[in-house]
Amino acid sequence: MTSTSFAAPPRAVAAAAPRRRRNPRRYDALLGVIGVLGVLALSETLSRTGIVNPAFLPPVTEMYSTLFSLLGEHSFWVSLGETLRGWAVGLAVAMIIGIVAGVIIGSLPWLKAATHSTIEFLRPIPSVALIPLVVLLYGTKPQSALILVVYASVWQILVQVLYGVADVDPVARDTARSFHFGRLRIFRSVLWPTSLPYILTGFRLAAAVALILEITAELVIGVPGLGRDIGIAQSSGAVAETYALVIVVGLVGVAVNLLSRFAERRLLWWHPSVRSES
């Protein structure tokens, strides 16, 4: 495959384009399409011409036949089983949490004055801080990751979780109470719908921050997983598998945040931010 064939079709496609106009979704989405084909043409003559060194940038098609073989490797959906595992684990851990711990501080005044400083003082304190920690104490067993990854993603719950009790609407709540619900039927009807697009975005931020805390431990720890397997392909000088499974988590990561938007939209479904999007 030369760069040729790949630079031909946005000549065409830009003479089409004022009739195509009449459908701009459509016509940004071809744009997309040129977009990434440009810059893995862009690559691969970087590559083929030895412009950048083929030992360290080696062409696209190859990274993807790699790719294609490996997806035919036992090991290599093993490796890609134990990361989703332990992102899914780790994420799901720090949401009960998050939630439960927001929803109780949220609704006490009095421990959320108190816990304030406290939680300002622990979300920024990085969770890589703790690696050595959680290497003496667990090695490379995937406790290790999932101890970085519930502390890095329970904050990001946690504080969304806060804006959205104090996002209550008073008036809402004094209603709910005068007709004197219980304190489950106030949170199930008044808390918990206003709370949830709060809950969500926590979600989603902290969907992302388990997945680079999760190919973290694994890279820099040795937890078993695609991260692991990028440390060894690399130190032993495979370049194209390299490659080939950065690509693969890069992908993982653009999945978990079309399944985190995913998410939103359909348990928003009547929630004016997303009615007013369609």
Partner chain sequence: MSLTRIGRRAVLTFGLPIVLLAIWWVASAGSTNPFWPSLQTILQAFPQTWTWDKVVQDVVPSLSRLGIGFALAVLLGIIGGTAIGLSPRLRALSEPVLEFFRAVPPPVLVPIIALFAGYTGSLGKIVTITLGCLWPILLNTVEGVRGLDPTLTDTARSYRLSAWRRFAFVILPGASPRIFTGARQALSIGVILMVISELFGANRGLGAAIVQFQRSFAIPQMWTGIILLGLIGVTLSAIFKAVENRTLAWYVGQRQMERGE
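Now show the form predicted alone, given that the preceding structure was the form predicted together with the partner chain.
Keep in mind that what follows is only the chain, not its partners or any molecules around it.
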């Protein structure tokens, strides 16, 4: 028998070679891009063919043409900056209040029991219901939007922090106390690592809620920002500009979500939920 009789056929060798693994993130991103392009193409077709009245839904190409022209206007960037500043300040204030209040309330069982009913009563109240009150107090000043953003966002964070404090292992807490750890050290070594995933979840939820309330306050009350520009464009019949500004708000929302996810992955690199994604 010759040596060539034992050689595997080329097709079998190719079949035995390990398959190249598909990157799930790139695959999902590709599907997302295809989905967006499909929606844009459908919108353009509906408008161009007259199936939908172009007076109510302009072609996508016209929307983006208007958007690019807005990018060259100074007033657009001023409005964008005012919206982002209102969102960031409101979210930061809500984070501070939610974390501090959540840690204090969650660490004291009697205080948690005393405030439970109050929190459950205040939490479902929509922030938009407070619009008449804040208008009465501050009119169209940015403080009106700040109050609405903080009120709507703080509950997302506070509840998550309460969950995080309640999830602390009592054995670890008692062990730290048996070693005579001070309160600050117990907070840094035991409570904070357990609560951090909950805090970041609250941050991600609150970031989206804060943006929604900031735009709502600008649109309804007239606080300076992109929301007010949308209202002005809509009332003046500039339909394409209205859609262009709505697209900008949508892009800001996507950026906010990506930022919160990035912060979550960077700060929770050690957590199993994040390590399983990588």
